[in-house]
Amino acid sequence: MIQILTGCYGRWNPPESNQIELDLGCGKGGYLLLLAKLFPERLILGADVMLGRLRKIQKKIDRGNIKNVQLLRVNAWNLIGYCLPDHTLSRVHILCPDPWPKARHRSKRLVTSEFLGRLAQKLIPGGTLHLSTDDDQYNTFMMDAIAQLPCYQKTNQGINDVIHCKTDFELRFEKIGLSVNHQVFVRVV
């Protein structure tokens, strides 16, 4: 079922381990569905604003009889700003977000210090933030944004169990010889 969020999110059928991961901007859902299959004991949230994409993912969920996915149609700022309770997420994946490379579009970038600061409140202490991009300038922008926040500490751990998993974008980029830069941070404060 797709939930269209206009208010607070209430946990849906949380797994016994109480591990909740968020694929923010889940796109066509390849990465999201792979996570769900690899970790049936976890609740995997997939959030996107594109309802058509979410409907297609829901059909795949239904066909595959996948029980540990919850789809959320919501703007990322609203989700992090007021829909999710604090200290809910064990891991967040923001993978290949739109880099908005033109100077006049940069204000539309999602991964800013303000957004990451708000996101930290949604992560449990010790929770993991997984960022990736194929755009070197956006990678620099994201690293500058997160460097301003003492609540995050860069780590080489936290995604070892999913480092082999690729998004649809990453698979496409690899075919044309582009690499995707992955960064991992843990919430320490």
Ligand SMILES: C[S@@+](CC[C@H](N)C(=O)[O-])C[C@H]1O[C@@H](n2cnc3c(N)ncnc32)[C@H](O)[C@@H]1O
Given for the second form:
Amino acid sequence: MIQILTGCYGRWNPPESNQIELDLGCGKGGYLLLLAKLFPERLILGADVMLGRLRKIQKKIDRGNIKNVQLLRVNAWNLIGYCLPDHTLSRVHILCPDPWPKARHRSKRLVTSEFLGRLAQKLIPGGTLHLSTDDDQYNTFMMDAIAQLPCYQKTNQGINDVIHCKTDFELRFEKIGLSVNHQVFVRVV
Ligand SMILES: C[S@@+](CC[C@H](N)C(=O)[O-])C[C@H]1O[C@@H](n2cnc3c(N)ncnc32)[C@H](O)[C@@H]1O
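The form predicted in complex with this ligand is what I need now, so please give it after the form predicted alone.
Then the entire complex follows, led off by the chain already shown.
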């Protein structure tokens, strides 16, 4: 069932036992369904604002009798601001987020240093942040943002087990000859 979390009244209470991975801005859900299959022992959270997309993913989950996915209809800022307890997530994927390339739209970009700083509190110490984009300017913007935060350290490890998994957007980009840049960080403090 999709959980709809609205503003500061929405809370999601994690189960005690599972490792939890979050696909933030999961879109059509191709990636999170791959994660769910690869890691049946983990709980895979898929979060997005687009309810219609989440409903379609939920149909696939129901048809496939998939037990280890929870979908959240939530704005990412609310999710990391109020909805999750600290130290909940072992890995977060923010893959091909909307790049908002026009200068007048830059303020809509999700991956800022403020956002990443708050997100760090939701990661367990040693947890992993996986970012990707096809947009060189957004890549630079994200790297500048994360460079301001001593709580993250760049690593070459952390996604070796999912390097073969592609999101729906990544597959689309690859079809038209665009490559997607992946970066991985570990929460160190
Ligand atoms: C460009 S799509 C990428 C989808 C998927 N990660 C992929 O690579 O196929 C970006 C997704 O992020 C979602 N999104 C954008 N801003 C968001 C926000 N503030 N909170 C939650 N989801 C958001 C959009 O609805 C959209 O589904």
